[in-house]
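In structure tokens, one chain follows: the form predicted alone.
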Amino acid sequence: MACTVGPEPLGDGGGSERPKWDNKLQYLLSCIGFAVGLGNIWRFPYLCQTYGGGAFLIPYLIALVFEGIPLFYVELAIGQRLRRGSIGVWTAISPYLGGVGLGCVTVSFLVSLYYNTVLTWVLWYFLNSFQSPLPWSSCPLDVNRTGFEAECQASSTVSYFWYRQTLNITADISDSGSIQGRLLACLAASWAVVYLCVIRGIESTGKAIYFTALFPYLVLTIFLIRGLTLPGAVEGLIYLFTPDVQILQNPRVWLDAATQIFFSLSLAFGGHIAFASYNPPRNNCEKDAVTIALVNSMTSLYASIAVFSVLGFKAANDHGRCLDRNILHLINAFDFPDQSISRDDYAAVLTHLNASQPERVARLHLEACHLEDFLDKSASGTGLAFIIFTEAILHMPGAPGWAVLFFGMLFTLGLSSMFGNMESIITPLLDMGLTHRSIPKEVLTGLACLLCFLSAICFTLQSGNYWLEVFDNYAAPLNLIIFAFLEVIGVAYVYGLQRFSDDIVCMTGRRPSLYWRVTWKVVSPLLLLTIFVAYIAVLVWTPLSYRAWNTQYARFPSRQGAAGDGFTGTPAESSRKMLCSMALTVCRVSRTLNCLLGGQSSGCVVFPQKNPQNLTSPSYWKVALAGCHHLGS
């Protein structure tokens, strides 16, 4: 069979002009800094140490093998071959198929607005890490400098600097408060550097790639030579791998697994499919995805390790403490001479002092001391970046400098993300021909940086922590799936899987084995049509709510769920609302789309404009769903 290049690529950013990675490497490290991000470090610890420790690893090895190296390899293969971003591409293979390259730039942006905000809080602590002591180590004087804030006594130091100092939060999502100048100056800082690296595409991105790919490496390594010298550092490894079979029964353990790998690779978005664009037509697709997908899993593994290295370390510190104080009440209580009790004689003159004096004893009121529930109290996210592993770094000798390396490494890391978030949003903007070819490239991706910080100054209000985890847990997750649902559908019965493997074997070499072909034509479709099903499942079964911060609660993560307004009513149905205006904006646009790119100008029916009140309606709903089922007819 004569292999012949994909059809022509559209706009400006195709053919001869398209530009090209300067070398192999500069391509593997933008997929991969793409694909690592904040989630390898501080969620996939946490789920791992949720989830029964080593145990864990067998869903997600099955999620690797089965769904996400499969759905990988597709889009890289996809962009490779059409040499288009994921709107061209979509469009490319049908028509009516337009509508999912759209989503997946929706969603990029979506999710770029948020994201970066996640930098402008990483930056912020960045640069307060540069003093010492650091500022969250010790509570604030009160107005009158008569004592202490009695906000952060009441909770703890690091959790008063989050959540007053830092995002001044407001008590639920219905007070929106005021813009926090210093955020806004941060974001301001944030969105600027993401514009220097992305001002001219690969071009940009590929020289700053070497840095930030490679930097959060070598801070991980440090981090764990440092942390496994520290005490306690194996009593949090053993905590974390020592594995739970028993948990396997669990069909939460399953889902999680497979939307950690679904996520962690970035899937769905449209940025692996712009990278592979740039590629050669002879690239090997089929190993850069392989070694990628592994990188990352990797990644994974070694972060975790290193992070819980640290957090065994400063649980074996609250324990210490915690006997401490609990030593420190026996010998008042019982006239003991001073340090007459060591940590490791302490349950041998407790258990004495319970049978001698039980009736004493229960009225000093001990605390439980125990490691196991000191190694407990973990938490992913901003509460494992932002509280956790903060309060872990005061107990560290040479403090700001671990908080300097610590911020740096985050930054780095969210922001070769970033540029894959970027690049999705750019590459079909600019393979479509929006613009004309007098305006150049850096101004179209400057507007695009400036209209995705304007809208992202929601998120420096005092409620914006609130807006973001809604962004996070309720706008990409179900679309991203649906997304690759369609792609995987789109490859494997509209393309053609024969078609499909025919360019393979021109971009490769060789046909695609039977383990690819039968994951595309039916695993993986069945693996993210059961995903999707089992998230609808939970989102059904589980109230849409939001955390609000309580002062109340001295520990993170103790926080209550908060029932407040959103845009009306109670956060579940605010929530509702929202994400019935973001379904229904873009089954419009994509219906316009496909009209468009189809060549369906008559006929086509845009959405009737309806009063956003009415938005939970059966009649809108009505009307708006039959809208959507006739998408492209």
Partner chain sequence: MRQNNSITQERARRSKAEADAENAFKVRLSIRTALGDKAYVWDTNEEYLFKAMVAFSMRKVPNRETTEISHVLLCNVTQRVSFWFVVTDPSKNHTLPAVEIESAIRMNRNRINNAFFLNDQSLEFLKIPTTLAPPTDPSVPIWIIIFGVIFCIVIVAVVLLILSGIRERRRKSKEPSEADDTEDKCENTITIENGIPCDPLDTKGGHINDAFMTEDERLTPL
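Rigid core: the largest C-alpha set superposing within 1.5 Å between the two forms. Residue numbers count along the first chain shown, from 1. Since this is a predicted model, take the numbers as computed values, not measurements. First, how it differs from the form predicted in complex with its partner chain.
- Put the two forms on the same core and the Cα of residue 492 is off by less than 2 Å between these two forms.
- The Cα position of residue 332 differs by 2 Å or more between these two forms after fitting on the rigid core.
Could you give the coordinates for the form predicted in complex with its partner chain, as opposed to the form predicted alone above?
No partners, no molecules, just the chain.
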């Protein structure tokens, strides 16, 4: 009967019965916290701004409806039905899909490495926010104490603080430099915080999530209210949200919308599967999926309003200071009385002077001050948080308080996503029963966190930021798309849509409607395939490069596009890893065939078995993996 609880967890999941959520709210908050991450704050507003403001919402919503929500529902339903982590789930569906589960765990491991490094930087800024004036408000003096540091003068105080006093970055990715002690200390602290929260699995994350998932919303609201009252905010909002529908003709917009919804919901990590596996068997996961996906998108919108209002304020501020600099040049050159030209009079005075004494005005080399130019200056990722926003905060009254709030919000946002990442690693390992029953769960989580911490030390090198950008751009996205494609194909075709629909009737009480069936069978796989092909095409056509902070660069402080020898192999590595997980499956197939045809007595495990539970036994895995180690997975 489809309504039985499902295969028993053979590998001891830390007790005789599976842990469960204390209440539904914990589960919802955990999924929301996992989905809502740093990308909602610093990627979505950037995309909105670059791709025509409000017009970007059209491809975004289409992608949400046809790709995001169906895939999300699949993950929740399959986790809740089969009640295992990602490895167990995919192996149970079909042994040929076992590689997908392994791949998900590996990707989660890699992503958690560099995600927590970003949290390390956030923690560093947070710790430095408890002083007035803020350390990134002024340049340090040079050696002779006669002026400011040259690098700081050439770029800006915030850039200097980020690139030099935080990262101490080298000019080239191949130049690794030394490990930065302060970053190492912050890395240890942030992994300690993560360990503290995931120490007992969902028992402990369930308690921590109340704070880490709700605090960001509180801070966003505070920033929204403060931002809207700042001068220049409303102009910024209007300019940035004004739709430019022409831009929808650019296919890149659709690609970016689809990838954004995909990564924003944290699909194909296995984290949602892990969270759903702790649910009671009868739980309306359809409502959960739609709710969580909508909350995630609403949060993105809400955050972008807050971000745009602060950016509008910053642009107005920069524009005003640009005008002031020009006015000072004019006053000093033409000996007008002090403060005689206001910002409003500037344009009129300039035209008058240009008419009467153009050569003198030309010699002054005045900057062109247009508000739109300042509003167009955008950045995503770490540039938005650590350079643009920190500079905007400097000009707000009570700057240290706002900095503390902002970086505290970023830290809790990232932390709740880290819970999902760690659960997607720990839950499959626990389900596989790799450790003896007597070893407590705390030890396993501790070992996992320790391993991640030691591996992430490479990001505290001076070139760590370059490696992180490489990982972020090339290592994770391609693999995730492939895994999501295999997931939806696996459920729709291998597991069977009929069987899946029966399971859903059992769990939610309703048969999935035509919309779900069509998207699972046709629309989502097609969309994912298109995204994959487009991604590969973009990778092939754009030259591989990273942007270096090189003080010797002729156009410093612009970042120099460089392609280092050290990483041209990374897309090859990423595809190699992908192939590895699929090769694992191929290997097992071939060994089976070998056994059937040749007949080696030892190490021969024939599948498919009549009793599928053997497929999840550790001994089977050890044998299968032993034969495949030469593939280098």
